[in-house]
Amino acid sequence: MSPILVIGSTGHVGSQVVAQLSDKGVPVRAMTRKPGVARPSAQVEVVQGDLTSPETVEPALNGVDTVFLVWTAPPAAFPAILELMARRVRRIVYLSAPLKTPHPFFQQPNATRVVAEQIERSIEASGLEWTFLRPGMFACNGPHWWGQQLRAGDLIRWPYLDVPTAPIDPADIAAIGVRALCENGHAGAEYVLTGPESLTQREQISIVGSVLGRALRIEEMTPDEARKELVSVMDWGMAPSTSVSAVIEKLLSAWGAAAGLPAFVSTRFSEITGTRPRTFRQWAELHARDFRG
């Protein structure tokens, strides 16, 4: 059996794809810029590759038929990598975004959206068999957003507390990705994936407090206050080249557009797997230590 190449193998979703493929006994080749940082199982082949240097990616594609792609490099680097993949592989599963979901939360213009649209169009024109995963808000944002404040005390200040989202466990996103990588019948599919429930941000913070056994004080932060304060109270976990202010503006725009509306909740995960995706509380219980630091 040919190995499946996972590009972006150390991120929240990519690492889960690697683990779940390995658990199924599927040969996995995990590509990362820093192989020494990766700590997969003994069954996983870890290879070095930098998306901005095609010559380092080409060896990782040897003998590969299928690729799981998380794109984290500058968009200008994508055409050369896609050309390499189009010559070597048959199937690609791309971690995209809910670009076509008819909900204001997902329809606000931003640079990340533009890049995802460009990548999708290129993949569609490449001749590769493709599947696009379109997850909504990740449950694992919570520790990055609220962890520092939780470690400092019981006060959490946050904007748009009454705006709901439907956070999804990255492991559930990966589960659909693994099916698309290993099964036929997913070619040309675009899977919008969310958690099973619409929860306001206030409710999500309260759930975290309950899981940690703490009575939290939750205060509304205005958008202007958020622009000033979020840079220092959040553990962004992003590449140094990423504009934190641009990410903050993207979030504020999305939350503001969704005010007064229930979150978009997709049933796609259940339709594909026959099971319910993990709730936010279930995810928080499994990852309580991530909030404690």
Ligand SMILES: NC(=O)c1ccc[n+]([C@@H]2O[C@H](COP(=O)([O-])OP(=O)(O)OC[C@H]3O[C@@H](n4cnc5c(N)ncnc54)[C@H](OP(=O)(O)O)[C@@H]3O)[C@@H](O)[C@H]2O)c1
Second form
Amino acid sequence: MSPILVIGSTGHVGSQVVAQLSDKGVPVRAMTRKPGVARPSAQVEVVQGDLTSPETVEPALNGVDTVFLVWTAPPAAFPAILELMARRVRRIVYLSAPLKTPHPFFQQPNATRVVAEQIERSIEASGLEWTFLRPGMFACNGPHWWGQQLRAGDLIRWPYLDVPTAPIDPADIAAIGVRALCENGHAGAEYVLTGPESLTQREQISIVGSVLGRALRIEEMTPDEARKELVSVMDWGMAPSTSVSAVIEKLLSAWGAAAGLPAFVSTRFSEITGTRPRTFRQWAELHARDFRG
Ligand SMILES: NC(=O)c1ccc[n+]([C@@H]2O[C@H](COP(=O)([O-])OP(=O)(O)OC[C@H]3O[C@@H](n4cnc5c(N)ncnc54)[C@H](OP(=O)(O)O)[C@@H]3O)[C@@H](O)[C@H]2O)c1
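The structure above corresponds to the form predicted alone; please provide the structure of the form predicted in complex with this ligand.
Next comes the full complex, and the chain you just saw is listed first.
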């Protein structure tokens, strides 16, 4: 059986894809720029590869039929990597976003969206068999957003506290990805995936407080305050090329557009798996340590 190549194997979703494939006994090759740092299970083949240097990615594709793709590298590097994949690989599962879902939260213009749309169009034209995963907000954003404030005290200041989202556990996104990688019948599918419930940001922070056994004070921040204050509060571990201000602007415009509306909740996960996706509370209970830093 040829190995499945996971690009983005050390990230929130890719690491789960690697773990779940490995648990199923599927041969998996995990690509990373820093193979000495990545620590998946012993059965996983870890290979070095940098998407901005196609010659380092080519060996990772040897003998590979199927690829899981997370793209956070500079967009200019994508065409050369796609060309390599289109020559060697049959099937690709791409981690995208709900670009076509007609909810204002998902329809605000931003640079990330443009890149994802271009990547999708190129994959569709490549001749590869493709599946697009379209998850909404990741539950694991919480520690990046609120971790620093939680470690400093009990006051959490945040914008758009009454705007709801339906955060999804990255492991649930990965579970659908693993099916699309391993089973037939997912070609051309676009799976919009969310958590099971619409929760305001205030409710999400309260849940985190309750899971941590802390009485948090939650205070609304205006968008202008957010623009100034969140730059130093958010901890994304982002690539140096990524502008934190642009990410904050993207979030503010999505939350602003969704004010007064329930979050979009998809039933796709349950339709595919026959089980319910994890709630935000369940995710927070499993990941309480991530908030403590
Ligand atoms: N956060 C959300 O709420 C949300 C919602 C919907 C969609 N999304 C989409 O999800 C994607 C991010 O997924 P994620 O959070 O799982 O990723 P992540 O945790 O940010 O990890 C990024 C992965 O990409 C790899 N990578 C980055 N640059 C690379 C390069 N030049 N060469 C090789 N590998 C590289 C990193 O590997 P190494 O560092 O080990 O090399 C890492 O494994 C984005 O496309 C985002 O738009 C996010």
